[in-house]
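A single chain comes next, written as structure tokens; it is the form predicted alone.
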Amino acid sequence: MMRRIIIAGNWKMNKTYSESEEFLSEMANFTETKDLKNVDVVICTPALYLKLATGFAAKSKIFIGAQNVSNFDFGAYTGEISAPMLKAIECSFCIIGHSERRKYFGDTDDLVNAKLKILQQNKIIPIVCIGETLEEREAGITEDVVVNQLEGAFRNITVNNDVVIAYEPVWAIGTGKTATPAQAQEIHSLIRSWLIENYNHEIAENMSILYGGSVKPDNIRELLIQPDIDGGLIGGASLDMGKMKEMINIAVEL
């Protein structure tokens, strides 16, 4: 099985919804024109304009993901979006552990390992997001912090190809700084090779990564050639159409 490249956008909480709308029937149109061989292109949207996209996604070759999701199916928990809402409105994919969860809502790895369990038994396909602090790069401990990421959202998890790992250097996100190629590269090779020793060699073979922080159409390229680098989880670009296009156009190129 070759693995899949992934462009999902984030859009965090940006656009409203007559933007949203226009983007999407856009993009949809667009993907529509094109042979996207091995590229699966997500869009992550703000959660109140899911059901509106994921109608655009029924008609074309887009896939909808979340931006978060609650540990619990349901109950008195004022403002949150459960994993059953989410498959009801067939959303593909859902974003946990992003650094700006970690940073602002006090994300947990233990609160992502449940999130993760939950969007699996919901059949939503998790982008489980990881990565280093600059303080914690200029320490020299980006791996242990990387590999006990791993080891808290995945603790008793069981994978059959139903799940994506996002690598995000914290100092790289909102930032315009970029790991370099090599940099991401050493990173997501770690990973794979965590989940050749915690799974097995087809689990990790067959395993999208994707790379965050900062990406846009004139680093993508050099990032998508790494042997590691399966996509990219992209922020700020992803909000503009044109930046957006040339980075599909781009991977399904390669």
Ligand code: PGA
Given for the second form:
Amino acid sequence: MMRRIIIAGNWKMNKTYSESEEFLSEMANFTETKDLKNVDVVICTPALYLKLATGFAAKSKIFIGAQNVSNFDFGAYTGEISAPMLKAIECSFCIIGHSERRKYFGDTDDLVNAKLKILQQNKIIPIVCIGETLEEREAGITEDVVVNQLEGAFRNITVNNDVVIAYEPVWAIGTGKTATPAQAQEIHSLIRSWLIENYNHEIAENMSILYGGSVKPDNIRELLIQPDIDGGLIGGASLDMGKMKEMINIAVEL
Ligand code: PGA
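Now that you have shown the form predicted alone, what about the form predicted together with the named molecule?
Every chain and every other molecule in the complex is listed next, the one we just looked at coming first.
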């Protein structure tokens, strides 16, 4: 099985309802008339627009992702959105462990682990984000940090082609600083080796490992041609229709 290339947009807390509608409609039309080969286009919208977005997905080739999920199934958890709720509106993916959630909302490895489990139970593909801060990179502990986050997120998890990993060095997110293709490849290869050791060759070979952190049309090609980089989790540039189309075109043509 050849692993999928995933071009995933993470809108974070951006766009109004009508801007979302306009974007999703145009993206649905764009992908509809295109041979996407082995590329999956995923748009992770704010929760409020997910139902609107999955409506467009149903009529086109795009997939929709959430940006967060509760670790509980249902109940008295004010403000939370559960995996069964996401499933019921046909949401296909969900980002978990994003560094912004870890930094501002206290998401820990244990919480990421619980969210991973609940997403799998509901047949939603988790996009598990890991990555080191600038201080950690400068202290030379990037590999330890990444392996610790993997161990935390995947504790007691069985994997069966139903998980995606995104390596996002925190210092490259929203900063305009991208890891060089070689820096990114080094960590992607480490992640793939970890998967071989902790699962097996087949699982490691089939899992898409995305890179995230200031990905844009200018640098996506160099990143995607690395042997272990299987797509991008894209913030800022994914808000722009022209840039998103350009990045999809580059991925399809590689
Ligand atoms: P960025 O964000 O592309 O704006 O750096 C990436 C992300 O946070 O997923």
